[in-house]
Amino acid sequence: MKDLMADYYKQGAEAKEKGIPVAWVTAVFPVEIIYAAGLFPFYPENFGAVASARKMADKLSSFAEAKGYAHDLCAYARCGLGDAHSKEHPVGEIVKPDLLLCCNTQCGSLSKWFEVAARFYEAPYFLLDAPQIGMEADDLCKKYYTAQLKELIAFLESFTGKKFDYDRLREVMAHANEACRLWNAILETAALKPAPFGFFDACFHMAPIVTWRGMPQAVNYYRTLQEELQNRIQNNVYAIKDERYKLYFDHIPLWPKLRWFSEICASHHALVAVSQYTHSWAYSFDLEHPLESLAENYTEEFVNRVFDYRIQRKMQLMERYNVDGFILFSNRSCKPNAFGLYDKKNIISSITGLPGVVFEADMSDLRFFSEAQVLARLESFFEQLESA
């Protein structure tokens, strides 16, 4: 893994001189796309992840917030412009853009921090638009997404000077296809009891899944990473030991406490075993369709749909994992995901008859977390879950 992600960012530093254009992106963006034009795709999101990881998201967001933008601003933002308007880099200085691609399925923050980073960069900027979709698809968003990839693609032919190559596009998507199918089965062994794999580790793992997604080198880690688990089940090694409960977790993890978190619901004797964050990337493409099956894929996201959908999204994943509670995230950062967690909760338990909990923090800036609270909260809810 350390040596796949410090190629990357490698890629990302000498691309420039080579020629390549830089391209940021935003995480549910079809890179197949960029990838088959030739460009380098970087996620300033994961960026922002990485230094949220080394405990750096904090002194990344005063420098942002020194510069007028408010601290209420989801923090891979911050990160990302307090990089940019600092002499400093904690964790390496972010890969200036020579374009700015963005797509608002996630967030109408995106779309924001990309737009004013456009400006700071003066780099072009282009933004697909994705309707959200309800409770099933809708043939109308596919179309209209369809006629903006076309879009895109004669933008990038504009800016680079080449004619668009489908063929590349279609053997891009193929790696895509293959990385996927690896990863979602790598994500299933966590449903084994005992598991040899959980969330936590998923985390870790789902690198590749982002930055390298349609290449080879995607495909190639996958392939390691599950003959490392089939051996680990041969040899009954697992990821908690004495496991007792399986959790399903939502959504992006505490970076910064990932440690101390993973520890608690070990000591607990509880695997998080699933959450919808690491299952987001379970796409599947047409390659006889590649626009289109693009289309779908992008557009049907969790984070594109509605309320009533999300429940029953998260609800199927606990019983696929056969979970015995959930904790859900309230991340001040990422407000699409936290909207409505409440009400969710009490709906799910009612359903459900699970336990549940919420807690409230940031993904990544400490500033705003408080480990009595959240341990206060957590502790009741395993009580709860070792009565039940």
Given for the second form:
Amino acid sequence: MKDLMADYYKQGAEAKEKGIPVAWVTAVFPVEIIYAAGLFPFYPENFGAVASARKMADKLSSFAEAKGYAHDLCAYARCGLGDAHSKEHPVGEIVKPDLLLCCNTQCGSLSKWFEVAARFYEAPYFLLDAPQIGMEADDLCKKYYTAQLKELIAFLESFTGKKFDYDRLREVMAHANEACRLWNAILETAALKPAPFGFFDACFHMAPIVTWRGMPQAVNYYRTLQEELQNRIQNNVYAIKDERYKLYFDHIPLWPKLRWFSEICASHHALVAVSQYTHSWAYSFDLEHPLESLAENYTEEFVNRVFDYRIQRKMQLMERYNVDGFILFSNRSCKPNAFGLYDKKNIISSITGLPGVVFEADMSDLRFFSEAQVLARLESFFEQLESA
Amino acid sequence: MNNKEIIEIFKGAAARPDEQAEYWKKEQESKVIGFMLTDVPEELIHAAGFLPYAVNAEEGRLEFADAHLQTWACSFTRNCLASAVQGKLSFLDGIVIPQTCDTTRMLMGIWKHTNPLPFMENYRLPRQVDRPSAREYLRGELERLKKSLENFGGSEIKEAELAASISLYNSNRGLMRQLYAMHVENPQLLSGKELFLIIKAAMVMPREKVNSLLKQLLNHLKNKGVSHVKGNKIRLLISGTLLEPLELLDYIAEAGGVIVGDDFKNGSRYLECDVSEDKEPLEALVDRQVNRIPSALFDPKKGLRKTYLVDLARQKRANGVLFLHLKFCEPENYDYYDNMQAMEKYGIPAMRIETAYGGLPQGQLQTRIYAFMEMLGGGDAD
Ligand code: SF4
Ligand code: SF4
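Return one more block: the form predicted together with its partner chain, after the form predicted alone shown previously.
Zooming out: every chain and molecule, the one shown earlier first.
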């Protein structure tokens, strides 16, 4: 995995050298189009996550804060903006964009950050705008998104000077289908009891499905991983020792405290088995109708859905993985996923009878993390779990 | 009524907006539909026969929202939700929440579960306006909202009714812009705080009544006839998302400032951009939305916000720009650095102060405003 990502970043640098345009993209952007257009997609969110895992988010953020950006903006954005405004690059310099492509299903923080970055790097910017969808699929939004995909393709054609190749798009989408299928089959192994694989493993292995979806590399990567998991199952190798409980977790992990967090859970024999976060990439494209199908898959995901849909989604996953409790992370960086969690916890507990807890911190920035407070919350949750 | 009395009516309505709604319900036997700022096409609500009512700073106690919304949400949404939780909005028959940021995008679900209302809709405005897809989508979204209002009201909104509402709102905006100009020319007659209180009141009163009061008020003020600013005034452009608390306008006046322009949602963004009366009404509403003045929502390519602010400052001959930013408002904060750079580049003195609904020690606010005004050379108080 380390090698794979190192390879990916190397490719970024090489793309620059070879004159392949680097397109900044967001995690839930139809990257299939970018690969089909022959551009190199770079994920600044991933840069933020890597910086956070290396406990460098606070430092990068301080460079952005010195320019007047508030410390309550999404930390990924602060990492990116901090890197832009500083000569120090504690996690290596971000790959600069030749163009920026953003989809705002996930959040509006990304589109503001990309706007700012587009001004900073003086590169063209395109927003794929996705209005929020309610409980039912929404024709108006689907049409809007599809129309914008056409506008995007025209934008890329004029940028690259090349005609867009729809056959290549279908090829890329077929790879993406296979990678998504494999990825979700891998995630499913966490439902076994005991399980060879859990959420923290998923976080570790997630990068290719985000960044390399649509390329054969992702397919190969997950084939190998799947085989490895089969071996683990045959040899009785499990994710944690003596698994007694399964948990649901929302949403992004606490990057700089990932190990700390996973050890606490493991010490209570609880496997964090599932999260909507890692399940975000479950696309299944219809190659006969590529654009409509991209529109459907990308806009109808939970990230673009209302409160009630998100509750339903969480409960479905809880049921499918047969969990005994749930932990919800009120992540200061991520307003769209944090706002509403207090009520969601109460609603889910009252419907399912499962114990749950909400804790406060920031996915990247340790200034908003109080170990004692989080620990106290978790301990009382585990007491509840163990006495249930 | 003299001008003081009219201003008092507006002040009363701004202080007790709920009374306006209650009165309307009794008088008209009709419903009140709340809306949050900004950009909600009130004309549609009005044409459906309801009173459009701006939910904005009901003097709620923020902590009432804490069980539902994190304390690091902006104080505007916390304030709105807190008012609902406290039962201070119990007269509302419905609400329309515009999706302008991640917070407003998530608010509806929380509101629905804590304080369900018979009519609850999002206004999902597009976040880009430069491409043809935006117009087409927006048309569909407005049709959706219209239909939803019709279902709730039990009758169709006729084209002529919508046209009449558009015309009423246009004249409302026009009158308020005249009032604004009056303040700039003559802050001694109408203070900045009075101006913004009138805007606030106008958002919760029946607009027919507002218009008739505004006409009278404008007549009075014109008759007073003084048309030049007394003393040396600092001409100030203020910029931000929502202007609150309005007391800060008093501090500006005390330090010899006059507000010559702004881009707040409860200020000029509300007053600018009329809807064409020569077009089919829904198309005209689409036009208005795509042509609104820039804000922190997103950057339209045809006019960046920083450029707009620089131009506005020059056009209004502002001596300085005061950014009044609501703490925890992400969109606004993302724009700050670029806006500030633009001001520096064009030699326009500028400063930022963070504000909050219901919060912030007033003394501190006052000191900072005085300091900025001092830096601009100081002016004469009224
Ligand atoms: S962490 Fe949340 S706010 Fe930040 S980029 Fe991701 S979805 Fe957006
Ligand atoms: S003030 Fe800012 S954060 Fe709050 S609702 Fe408005 S745009 Fe969103």
